[in-house]
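First comes one chain, alone, set out as structure tokens in the form predicted on its own.
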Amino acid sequence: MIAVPFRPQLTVRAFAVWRRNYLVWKKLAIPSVLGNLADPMIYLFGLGYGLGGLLPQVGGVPYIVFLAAGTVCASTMNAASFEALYSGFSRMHVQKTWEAIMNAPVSLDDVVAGELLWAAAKATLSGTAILAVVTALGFVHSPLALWALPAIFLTGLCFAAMGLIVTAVAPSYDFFMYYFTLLVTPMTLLSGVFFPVDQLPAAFQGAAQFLPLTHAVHLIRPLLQGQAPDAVWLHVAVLGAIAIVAFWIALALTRRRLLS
């Protein structure tokens, strides 16, 4: 007989896991938000004003305006990844928080789903904070930028799900360096965050189309510049599909790790 892939058994208890993580985070909310702002703002001002002063307009806008949208996307990706990896691993393996939660009538599926939603929420907060800063600095002029908010959440959901896959198989914190070195850093450089994808060699342009961050950038950057994105539903579909498939894989691996 052919084995039928399992179906996640999800309930509203996943939101109780989300709320538990929120209540813990709320105690350190201000340092957490400031920490999420510091690194992307350094890149934005350092490259935007420093390198941007040496460059002509990029895509018809000053380089710092071009970079601002990429910074929103990269910040969302990093926040989702760090939460799903380091914080998620701490709760799963080090602190045994997941096992403690499952002593209540909460299944592992709901725990993982709650972690996914929480990581996506934190990523949304980070991306929205950067968006608010660049708007206050005058780099965003169109109300279309409000449509970037659901796109930021979808981006966070996608990268949170991918991060949970790595968390499910990681033996220690050191393992996460492979993920950042081999995937996150190259993706940041190839996905149009710092320069247009069409500046890359043809082979790299083709590879970039398979990267989720590329679709996030193509979705969010036009909105911040007051334009409707091309192929909106393609980008939404790719990010949504990756989030669903990655969550399914993460849940399967987590079940095997904790329940077998």
The other form holds:
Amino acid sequence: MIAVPFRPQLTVRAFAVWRRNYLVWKKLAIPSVLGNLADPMIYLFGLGYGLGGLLPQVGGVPYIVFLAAGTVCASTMNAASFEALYSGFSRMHVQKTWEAIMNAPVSLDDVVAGELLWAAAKATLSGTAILAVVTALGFVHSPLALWALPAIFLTGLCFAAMGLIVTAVAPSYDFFMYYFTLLVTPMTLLSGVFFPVDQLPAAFQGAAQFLPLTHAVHLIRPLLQGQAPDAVWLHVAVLGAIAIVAFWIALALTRRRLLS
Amino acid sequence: MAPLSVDSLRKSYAGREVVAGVSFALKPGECFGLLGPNGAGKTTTLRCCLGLTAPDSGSITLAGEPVPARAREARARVGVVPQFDNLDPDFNCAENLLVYGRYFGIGDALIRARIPRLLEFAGLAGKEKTSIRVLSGGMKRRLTLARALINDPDLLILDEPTTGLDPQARHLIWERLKRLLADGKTILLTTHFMDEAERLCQHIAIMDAGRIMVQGSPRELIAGQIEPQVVEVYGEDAPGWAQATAGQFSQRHEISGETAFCYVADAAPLLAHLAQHPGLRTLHRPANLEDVFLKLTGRELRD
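The form predicted on its own done, now the form predicted together with the partner chain:
Everything in the complex follows now, all chains and molecules, and the chain you saw is the first one.
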């Protein structure tokens, strides 16, 4: 039975859930940030210099500059996904943290909203940390790059909401492998993170237009290279719409899982 | 006003009626025990009362609020100790209480002011910075009880509060619950430990298969539901003896393995008879709540 009133009932109590996660994170903040940085930076330098040395300019810039913007987007996606999937599942299913919270005057909707905002915030931190490093290394010059911050947050929201859908139906941690293997990894290759989408066969180029990461890349890469993105509102609308619809689906599924 | 009243509550899962028309009400300041074997519908009843599961029919009023319509507001006045510990393993004792208080919208300063007293109540004085991971089972239960008191609730709901604890830890929990009752709190607890119910509860409802079978004080139930005396007869020959003879001396008897339970109004004739059978060992005792429970819910194993 999915007798769900399909309007999310949200209150400011969601921030108490957010703060709970923040307090846990704060205890391990430095290793957490370094951990989030290490992997993408290794790829950025390895591919950026190693592979980039073999290439002429890509998209009008040195390959490492091209790749830096893609890395910001992919890291934001990964951070949001990991938080919403693995950490969210731990709190929901393993530690029963959500059940404890729901015995207090906090609704499940507030819990899920708090998790959404937390995963988006953590993803923003991850994307921003890489942005800061590549800026410090001289790959980003334009103040337009500041506009990437809200775009990173929106990307985080979008992937956090999608991740919460998977968490809502996951029987165990193993289930998440499907999501990463079947969705996240192909998306990373199809969305213009490592190479321009127009290198792909036509059918894949068409498919790429439906992937949220493509829109994040279209928004963020020009900003880091000092240009205003084309069709800004289209990309914002796609990311925003996916975030809203995915959150709504995640909420309905989580209610069915925990409140029936 | 009743801290909690439940009327004609029903809830089915996949066509199976787990709660099949349950009604009860708590009086302010009493300890109400909801007893029943595993699968009787106790936990589902509690989930409905807290607004965590929507009932199929029936009405619930918790802390003056209709549930589930205003469950969130109702829960602000209630403290809950769940069946399984769900303390936050990433936090120390004080942080567990602080974070939980925030879920009630209580300001940090007020929560911090309450923490030392709550930890002292839980027998965890000075353990503010102790990690949850090193606490024993009994300490975790007591901290969970302290956590349920962070909002100074009028009503405490405890789902099997002493399951899995050793006798020392159990007695300490009982002592604390009695203190809370003395302070005027109302308690609803579920248990399948009859001694727990007999010690703590002024009012008891015995549930099985989704229904409340009887309600009343422990004394009333023992007086009203069962013969006052029990003679337990042990030994290899006990089942055979009971089948042949027990009916002559007792109103009712039950055989379980190598033990015969004889329920009698007057035990003297039975004891005199048994004295002539040296192969049978006997235990004569007054009837208790467990006898009532087993009479009503049967002796078959529940899984």
